[in-house]
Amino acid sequence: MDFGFSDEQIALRDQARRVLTARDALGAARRVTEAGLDHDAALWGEIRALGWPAITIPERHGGLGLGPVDLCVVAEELGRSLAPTPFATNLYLAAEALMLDGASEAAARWLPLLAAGEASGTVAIAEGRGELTPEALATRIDGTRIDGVKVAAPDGLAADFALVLARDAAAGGASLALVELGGKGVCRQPEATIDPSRGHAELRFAGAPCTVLGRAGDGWGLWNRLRDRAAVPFAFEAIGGAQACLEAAIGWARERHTFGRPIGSYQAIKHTLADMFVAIELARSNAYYAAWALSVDAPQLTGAAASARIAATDAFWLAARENLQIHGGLGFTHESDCHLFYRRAKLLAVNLGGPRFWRARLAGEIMAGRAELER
C-alpha cells in the first residue's frame, strides 16, 4: 500500500501553492472578512480558470475525472491559505452528492455547470441547536414542494441551488431534495458565523419547487454517505491550516527576541512547537489512510473518515490556539493573521457535525468491528 503522492499530484500541489501565494489568498480572506463579502470573486475566477472545480467531476459531465486524492491535494493548499471561495462547498458537498445520485437529470444538468465554475451549489442541513435526527427534521417535503427553514448554509448567498434534507411524510423518512434558489418560494439572508471569511446564509422555503435525489425516504443514508466522503478533504483543509499555523509560530519564535534571546530558544516554546508538529503528523497519517479508503471506496471508509476528521480537527485547534499564544500580545490584535486561522479552525470543527458526533461515529465503528470479530 503506497501512501505517497504521484508526480502528477505533486505538480498539482505545487501549482496550487504557487497560485494561492501569488494571488495572496490569505490577504483575500482578510479583505472578505473586513468588507462583509460572501467570497473573493477575483480569486474564485482564477481558480475557475485553472479548472480546479472540475477535478473530481466525471469527464462525461465536462470534468477532469481525477480521483479523491487529487482533490485532497488541492484541499490542503486551500486550507493553508484560507482561500475564501465556494470551492469546498461546490466540490466536497454539492458535486459529490450529485455524483452519488448517479445518472439523474439533476446530475446531468448541474455537474457540467459546476465543472465549468458557471454555477454554485450548497447544502442545507442544520435547523438550529440540538442533535439533528430524521425524526427531528422540521423542514417538510410534500410531493414536489418544500417548506421550512435551514440555517448556516455554507456559501448560500452565492449558490444557484441547495441540497436540502427534509422530512418526507409520503416516503416515511427523510429525503435529500434539490431546490433552485432563484425560484419562487425561496428567501435567503446572510447569517453571521465565527468565520466571516466563509459566507453562510439562512434559507427559508415556502412551497418552493424541489426534486428529490435518489430514492424518496433514503435522504438520511445519502447524507451520511456524503458526510463521510466530505470529511476527508475537509480533514486535509484542517491539516493545511494547522501547518500554516506551525510555520507562522516557528517564524515568529525565531524573529521575536526577549532578554537578548529568540523566544524559540526557551524550552516552553520548543515543547509547544513539538506538540503542534506531532499532532499535525498524526492527523496527516490518518488523513492519508482516509484518502486511500475514499479512493477505493473501502468498507473502512466510515471509520477512517471519522479518525481523520477527529485528528485533523484537534491538530488545527491546537495549532491555531498555540500560534496565537506564541505571538503574545500581537497575536490577539486584529492586524495579526492569527485570528483568521483561529476562526477557521472553529468553523471546520463543526461544519459536518461537532467533535462529539465524530467520536461517537468512530466508537460505533470500532464496536461494530469488534462484534464482527467475535462472531
The other form holds:
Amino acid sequence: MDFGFSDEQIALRDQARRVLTARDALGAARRVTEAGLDHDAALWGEIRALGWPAITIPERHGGLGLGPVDLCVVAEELGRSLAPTPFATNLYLAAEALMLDGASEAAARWLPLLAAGEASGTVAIAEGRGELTPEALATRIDGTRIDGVKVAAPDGLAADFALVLARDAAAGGASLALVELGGKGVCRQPEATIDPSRGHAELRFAGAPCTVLGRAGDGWGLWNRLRDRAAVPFAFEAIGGAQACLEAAIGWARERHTFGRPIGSYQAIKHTLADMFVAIELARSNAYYAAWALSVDAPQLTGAAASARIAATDAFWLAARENLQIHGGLGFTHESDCHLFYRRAKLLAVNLGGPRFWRARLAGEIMAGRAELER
Amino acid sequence: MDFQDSASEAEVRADARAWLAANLPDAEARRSMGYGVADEAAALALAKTWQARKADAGWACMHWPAQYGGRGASPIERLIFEEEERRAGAPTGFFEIGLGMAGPTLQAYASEEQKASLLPRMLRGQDVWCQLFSEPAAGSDLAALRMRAVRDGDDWVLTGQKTWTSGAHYADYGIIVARSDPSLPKHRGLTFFFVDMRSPGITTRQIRQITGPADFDDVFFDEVRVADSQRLGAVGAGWQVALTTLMNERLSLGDVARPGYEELVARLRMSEIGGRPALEQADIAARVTDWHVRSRGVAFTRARIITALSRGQEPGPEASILKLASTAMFQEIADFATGLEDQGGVLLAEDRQAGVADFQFAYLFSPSFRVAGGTDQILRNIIAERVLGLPPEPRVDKDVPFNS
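For comparison with the form predicted alone, kindly provide the form predicted in complex with the partner chain.
Let's see the whole complex now, leading with the same chain.
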C-alpha cells in the first residue's frame, strides 16, 4: 500500500497552484460571471500552453498518456480556483467517452485535437428538469440523423462536437451519438444557470448528422460508465472548492472581531470550521480511493466513485454555505467571493446526476456486495 | 497511489490470516473473554492466555522493537495484522490502555532498565496497566487536576482521587499525572509517574456504568509513596508527557467500534421490511450510504496516515479526525438499527452471542466513546486551534498560580 500522491504528482499540484494563482483564475471566474462570457480565453490559452488538456489522452492519440491520479491532482487545483475553462468538459467527459471507445474513427479524429486544445467537445444528456431515465428520452436517433432538444450542455456554445444521448429505436434502446455542432441541423443558444462562471447551452437538433459511439443501444450503459469515471476528477474539483471555502472562512474568522474578540475564538464558529475540516478530509480520503480504483479499473469503481461523489458534494455544500454564513452580511454581497463557490457547489452537485441518483447507485452496489473492501 | 498490498505485505497478510485461523479461540471462548461478562476474573485469565499466545508467535505489538518483545514491524504490517484480527473477530480486550497508551509513554520517557523489565511483561499480558488521569473536578480540563505529589527524600507522596479509570480494580500498574507545584500556573506544576497499583494507600471502588457492569473505578490515593525513579519526564513537565499519552489514545480510539456499519449492512442485505428488500427503500438507503461514505472515509484516512508514517513523515492534520468521525457514527448506527426493529427494538438480547450484532448494547455503550479520550467538543477545539490555527478561547486561569 502506498496511499498518497507521488513526488511527481505533488510537483504537478504545486505547479498548477502556482500558475492558477499567478493568472488569478478566481478573478477570471468573477469576470466571466459578471461579463456573461462563456469561458476565460486567456486562462484557457495558458492551460493549453501548459499541455494539461493532453494529460490522460494516450500517446498514440497525441496525448501525454498520464494516469487518472495525475488528472485528479490538477482537478483539485482547478476546483480550488474555480478556473472558468472548458478543461473539465473536454477531458473528464468528451475525451473520456472517446477513450471508452478508443478504437473508433471518432477517437482517432478528435482525441488528437482535444489533446492539443484545438477542439472542444461537450456532452448533451439532460432534456429538462428532473431525473432522466432511458425510457423518458425524447431525443431520437433515426439511422444517421438526430432530432431533439438538449439543455444544460456544459461549454456547449464553444464546443465543436457533442456526445448526445438519444433514443435509438432501431437498436432497441438508447445510444450515445457524436454530432458535429458546426454542421447543419444544429442550433444552439446560451442558457442562464446558477453558476455563470461556466458556460452552458441549449442544443437543438433537427435531422443533424450523427455517428453512434460504441455499441448501438448501449448508450445508457456507456453514459453510466462515463459518469462513474468523470465523477472522480469532479469530486477532486469539489474538494478543492471546499478547501478554498474553509481557508477563506478561517481567514475571515481570524480577522473579524465581535464583542472585542476575533469571531474565530468563539466555539460556535470554531466547531463549525472543525466540522468543515472533518467533512473535507473524509471526502479527500474517499476521493483518493476512487482515484486509485479508476487508475486500475477496479471492480469497486462504481461504488468508490459514488462514495467520492457523495462525500465531496456534501463537503462542498457544507463548506460553501458555512463560509458564506461566517462572512455574515458581507458573504451575501456580490463583491465577496463566497457566492462564486456557493454557485459552483450546486453545479458540481448536479452536473452528472443529482445526489439522489448517486445514493441509489451506491445503495445498489452495497446491496450487490460490490462495495466491499476485500484485499 | 496504490491501495493494494505489495508482495511482501500480501505475505504478512497471508501469514496473519493463517495463524489466526489456526490459533483463534472458538466463539464461546472469545465471548467469555470480552468486557462485561459475569465472571471478570475468568475473562481476564483467558485474555491473558490469548495475549501470551500472540506474543509467543510474534504478533503482539509487532511494531515494538524486538528487545521489548515486538518485531520492529512497519506501520503497514501492524495495520495488516489489526485488519486481519478484526476480520477474524479476535478478542483485544483488557490490554488496549497498556499497549496503546502506557507502552508508548514508557518508551518515550522511562529508563532503559524500566523499559526492559516492564514492556515485555506488558506486551505478553502479564501486567495490566491503567491510566489515572481524570478526576472529579478535572475531565475535559485535565490540567485542573488536584492529585498532590509532594517530594519526600527519594520518594514522592501522592494524595487525592482519580475517577473513571478503566480497569483500575484489576490493573497491576498505572500511569498518573499529579500536581507537584500548586504555586505555578496549572499546566506548569504537573509531574508524571507510573505506580504499582498494589502500593499501600491505594483503594479502588468500581463504578457501575449505564450498560450494567462496572469496568471503571474511583481510585483513592492516601499518602501513596512512589519512588522518584518512577517519574516519567522532568519535574513540572507532566503536561507534555500527558499529551504524548493522549495523542496515542486518540489514534488508537480512532478504530471503529462494533457493531457498526459492516454489521448493519450485513443485517440489511438479508432483511425485508414491509415485504421489500430493506436496502431498496429510499429512506434506509439514504442513511446507509451516508454511513458507508463516512466509515470508508475513516478507513481510507487511516490508510493515508499509515502511508505518511511509512514514508517517514509525520501524519498530517487528518489524524485528528478519526475519533470524532467514527464515534458519532457508532452511536447513530446503534440508534438506527434498534429503531428498525420496531417494537421489538426495546428488547435486550437474552444472551450476548459472539458474532451476533447487539445494537441494543451498542446503543447503551456508545455515549462513552464520545466522552472518553477527549469529548467531541474538546476534539473540535483541538482541530480548530492546533490544526486550523484559530485563536484560543480566553482562559482566565491560564497564567495565574493554580492555588491563587
